[in-house]
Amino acid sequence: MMQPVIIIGSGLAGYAVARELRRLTADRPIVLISADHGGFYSKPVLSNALSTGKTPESIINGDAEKMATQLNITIRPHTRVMAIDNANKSVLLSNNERLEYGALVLATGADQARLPLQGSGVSKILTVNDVDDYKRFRDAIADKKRVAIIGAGLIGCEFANDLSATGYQVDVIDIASQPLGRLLPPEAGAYLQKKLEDVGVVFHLNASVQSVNHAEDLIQLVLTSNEQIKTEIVLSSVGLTPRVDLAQETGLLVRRGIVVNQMLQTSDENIYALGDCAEVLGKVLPFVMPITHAARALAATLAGNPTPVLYPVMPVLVKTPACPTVVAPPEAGQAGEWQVESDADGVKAVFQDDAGNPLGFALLGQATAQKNDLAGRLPPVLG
């Protein structure tokens, strides 16, 4: 009997590989191992579920049993992989069971980064990285009205818009001078900030959190600017840290993520990685579209048709209804400069090289209508 493809992780990446592989082969055994309940859902919906009326329960599209039947695979929920024995092509599970594999896929995702904060209220800081986290967050804010968000990146801004739109008083703290500091030029950042302020979001920029303390029934944040914010809930959203521990313990090459080539193959030819945990030719891309393209390519490879992953231009839609925003950021370190056009209705920012070739863009407001035209002029992310 053919040894199974074992997939570690039940997020979008894990399920996408299972789904695509099943489309290509009806009889290849597939085992998906999940540390949690193994339900399938779209993680990006968490940051705007409140205003769209989605409950934590309604976000899950299918539980493990339903997904196993639908995809004709074996799913092992509430199970952890304790070790990978790559010499013998097997994994050791948390119940001491050992499973052999023909190919192993690491789709372990990423954790919310944690800041090294001080104070008596640090344990009260919440993060949202999965639907179980989100349920805890929704339960926590049910009888509250004030939320402080640490981090004005993509997820922080999405949560800020979502909470403000549903009546919460929202404070956002970031060390940068603008929201989406890594994605937008200053003019675009200022436009987004103004639109979010118009719906009630209060920004505290050029400052980081120094301490988090209990203050009677509230939580007090002390900033490096000496400003103090009193709130009821603190949500940290300062980025992701790829889950690489299992790969490191196995002896796989790891840098920022689990290092893979264009075939999504790690330093072990029988082990692959994709999604938030993977570093593909130096790129860590924790977004839906790169995962989708990677899953299709990897499934083809696992089905016997070696296929390198190709990334076309993949604009990112920021879910901030107060200010529609689409970004296709240039690669870090690319030489060039932003050319910006702005008015009351929006901002069009195009990052160009010295020859005037577009390498990235940021579109806000009515300028988002130009997304397809500009995307067609950009070079592929990974050709």
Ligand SMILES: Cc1cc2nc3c(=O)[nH]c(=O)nc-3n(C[C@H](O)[C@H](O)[C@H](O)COP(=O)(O)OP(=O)(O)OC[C@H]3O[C@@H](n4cnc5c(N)ncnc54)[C@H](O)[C@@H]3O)c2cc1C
The other form holds:
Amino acid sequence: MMQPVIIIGSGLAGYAVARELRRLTADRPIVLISADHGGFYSKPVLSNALSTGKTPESIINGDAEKMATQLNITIRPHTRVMAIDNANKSVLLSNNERLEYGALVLATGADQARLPLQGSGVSKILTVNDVDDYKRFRDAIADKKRVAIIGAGLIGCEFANDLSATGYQVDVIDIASQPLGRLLPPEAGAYLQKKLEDVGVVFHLNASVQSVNHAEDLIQLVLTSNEQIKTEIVLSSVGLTPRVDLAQETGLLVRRGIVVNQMLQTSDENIYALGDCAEVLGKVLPFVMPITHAARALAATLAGNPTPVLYPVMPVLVKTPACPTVVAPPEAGQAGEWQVESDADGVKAVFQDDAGNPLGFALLGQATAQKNDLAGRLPPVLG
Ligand SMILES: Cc1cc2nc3c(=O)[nH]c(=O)nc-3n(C[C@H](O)[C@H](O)[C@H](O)COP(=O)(O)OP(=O)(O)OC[C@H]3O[C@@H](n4cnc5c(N)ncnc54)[C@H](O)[C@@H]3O)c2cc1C
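Return one more block: the form predicted together with this ligand, after the form predicted alone shown previously.
Zooming out: every chain and molecule, the one shown earlier first.
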């Protein structure tokens, strides 16, 4: 009998590979192993679930049992892969069981980064990176009114909009001088900031959090600017760190993420990686669209038709209804300049090289209508 494809992780990446592979091969055994509940859900929904009326329970589209039947695969929920024995092509599970694989797929995702903070309230800081975290967060805010968010990146801004739209008093703290500092030029950042302020979000920029302490029933944040914020809940969203430990302990090549070539193959020819844990030809792209493209290519490869992943232009929609925003950021370190046109209705920012070729864009407000036109003029992310 054919050895199974073992997939580690039941996030969008793990499920996308399982689904695509099942489409191509009806009888190849597929085993999906997950440290969590193993149910299928769309993670992006978490940061606008309040205003769209979703609960942690209703976010799950199918539990592990239902998904196993639907995809005709084996799912091992609440089971952690502790080690990979790549010489013998097997994995060791948390219940001490050993499973052999024909091919192994690492879809282990990323952890929310944690700032090294001081104070008696540090253990109260919440992060949201999966539906279990989200359930804890929803339970925590249920009888509260004030939330402070550390980090004004994509996830921080989306939660800020969602919370303020549903009646919470929201403070956002960031060391940068604007929200979405890595994705937007200053004029666009200022526009987004103003739109979020208009719905009640209070920004504390150019400042980081120095300490987090209990203050009676509240939590007090002291910022490097000496400002003090009293709040009830603290949510940290300061970035993601690819989960690479398992790969590292197996001796696979790891840099920022698990290093893979365009076939999504790691430094071991029988082990592949995709999603938030993977670094594809130097790129770590923790978004849904790269997963969709990677999963299709990898499934074809696993089904016997070696297929390199190609990334087209993949604009990311920022879920801030107070300020519709779409970004297709230029690659880090690319030479060029932002050309910005803005008025009261929106901002169009195009990042161009010396010859005037567009390499990336950010569109806000009414300018988002130009997304398709601009996307058509950008080079593919990975050709
Ligand atoms: C709040 C939020 C909003 C977002 N919004 C957007 C958006 O609007 N658009 C967009 O493009 N992207 C968005 N993203 C990013 C997107 O959701 C992620 O890129 C994507 O979900 C990552 O999927 P993944 O499968 O790679 O990782 P994960 O979803 O993190 O899955 C990893 C899986 O691996 C399992 N695992 C890890 N280690 C082990 C082990 N040793 N043994 C067994 N199992 C293990 C975990 O239990 C989990 O099941 C958002 C992210 C967040 C947090």
